[in-house]
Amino acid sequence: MGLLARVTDYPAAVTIGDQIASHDDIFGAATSVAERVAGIERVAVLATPELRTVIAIVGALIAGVTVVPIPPDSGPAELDHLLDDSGARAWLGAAADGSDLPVIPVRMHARSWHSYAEPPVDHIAMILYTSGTTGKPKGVMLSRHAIAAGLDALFDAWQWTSRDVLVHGLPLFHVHGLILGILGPLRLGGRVVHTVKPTPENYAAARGSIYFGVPTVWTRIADAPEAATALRPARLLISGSAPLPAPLFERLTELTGHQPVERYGMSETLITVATRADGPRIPGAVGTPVVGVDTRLRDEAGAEVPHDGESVGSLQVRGAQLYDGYLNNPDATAASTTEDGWFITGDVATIDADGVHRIVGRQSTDLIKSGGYRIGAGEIETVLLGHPAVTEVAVVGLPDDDLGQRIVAYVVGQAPEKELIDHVAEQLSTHKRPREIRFVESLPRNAMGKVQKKLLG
């Protein structure tokens, strides 16, 4: 089987807003695109939510041309970096404002049925750029084999078939929205409805069997009970890209009749850990390794961390779906790889005796060493968010002469400090309780909405 399936079962295989295309429409137009780009090494695609984007990407994949999806809201400096670093030779479809690269048009109604040989499995299909939170965005090189392996593992985990209708409104320049959300259905020969905007009303109207969302999307749906109730006929509600707070998990279960499925992954690894459709769904847990993936926990000295559901360690992964390294950045690639070939995710996690993973934060900002214990800030944040008086929280470790670091929680909300500390101690080990609660009006965030913990303290 090639990377993408060519079937003609569904006249509405891809719906984006009010644009609808069959499999024949997609592959006929994409093959026409392939004829115009064949021989080019790399092309940039402005990843707007429209059929033209899908046809451009599929056309490049048919031709064996590497695709560089570009976020439509990229600023001038970021755009220059993405284009220069990637070495894209042209825009396929529309160009971003301010770019002088040549444009190869995508003709929506052109058709070609020329037959192309499937490119080698090790060919780099896509270069996805990281968010750049620790420097300039890095180009993640993903091979055709990695993408295929990653998708097939999810088809298995979620019992996802060509009969499913996937619904989402996620960006088409990340793993979640593009690889899982568009290439997944096209590999299966299934159907996808992209709502353009992931509003509760749009999700409710789509009538799908699988829904993808991030916690922000699910929060808005939970705040719109009528829309949430409309999702009851679905099969799976899947959440990713950030932790899903336990109270939101419970609220969605109450309104939709479905316990959400959580999963974990990165641009460099695709989805490595996921709750299975036929497995237990535990608030705050992201499941077990998907088929073909191994995981392990290590401490700072590289020693093994026990899988007891309590001990925190650096999460490392390996498998067929991992990236081929960072483009033009061998030092960063080497720094992310252990001597025995495991990828260092940079996240800290716990794994229990059944292999269930919990991600408790980033190693650089969320691993707290207090009183001889290694503690994940994310675990404490999840518990505090379960208190009705807390709307936002960030937990950090601040220097302490006695403990090394003391646990401090910055909280948006109003409640007695002792009540919040006791709330944590009742649900987690006593050594994980905050030693101090600092109430704030808001948390510092960057342009991507991520809390900047380095500004707290």
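Positions refer to the first chain, counted from 1. The shown structure was predicted, so the numbers you read here are calculated from the model rather than taken from an experiment. What changes on going to the form predicted in complex with adenosine monophosphate (AMP):
Within the set 336, 363, 224, 300, the hinge between the two rigid parts that rotate between the two forms is located at 363.
The two rigid parts differ in orientation between the two forms, with the smaller turned by 129° against the larger.
Cool, the form predicted alone is there; where's the form predicted in complex with adenosine monophosphate (AMP)?
The text that comes after this line covers the one chain and nothing more.
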């Protein structure tokens, strides 16, 4: 079977806001895109939530061209890095402002029924950019095979079939919204309703069988009881990308009649651990490894940590759905891999005797999760240090009822708070802006001079 399935049963296979397309509409237009893009190695796609984005991506996948989805609000510094590092040769569809790469148009009403051979399974289908603890975002190389394996494992875990209607409004440049949220239904030959923005009202109006959200989305739904009640006819409410607090689990259960299903993953590994549709749903737990994935816990010396539900260890994973490494960054790839070939997630977890995993936290304070976005403190610190009024800075994620964590920058220096926040917004994506700047005389440092972030907050 190819990566994507094409069926003709559904007149509204993909709905994005008020745009509606059948599988024939998508595949006809995408095959026409494939004819124009074939032969180019990599293309950038501005990942705005609209049908054009889906057609561009499907077209590139049909032609065997690697797609680099670009966040539509990337600031100039981030955009330059993503385009340079990825080596994208052209934009497929709309171009970002300020880029002089050539543009290959995506014509929504063009149709082609040419039949393409399925590209090799080891071809890199996508490069997704994600933040590390330091430096600039890294390109995660995902093969067709990894994507297919990662999706099939979820179809199995959630008994997800072409009869389901998936609803979400997540960004189309990350694993959650794009790979699970668009390629999932397209691989199944099923349906998806993308709500453009993941608001409680939009979710309530969509009437699907499966809903995806990050915890921030679920918090907002729980605060809108009328919208939450409208989700009662659904089959599964699924949360991921960041921890779902136990009180929110309980509140959602009360309002919607469904215990939410939590799952855990990463850009590099896709979704490795998930609560099964027919398994126990335990607040604070993310389930068991999906088909084809093994997990284990290690201590700091690399020794085994028992799976007793209490001992905490560094979570390592392996399986067919893992990435092929970071683009242009063999050192970072090597640093994330054990000698015996397991991927080091950087998350700290417990596993019980039944294989149920709980994510306890992250090993580094330098990776922040805000609204489900993974944000590297180092990237924001570098930008802030580029402002003439800033002499020292430490960026941390502090607990936040809505966002899980909110970005706070501790700054030695003097400038209006808004000027510093705008300075970040001018260079990086919107969600990387600090919510707050705290001005301090000095930063707490240890004897080696290293900032002790655990003392901030």
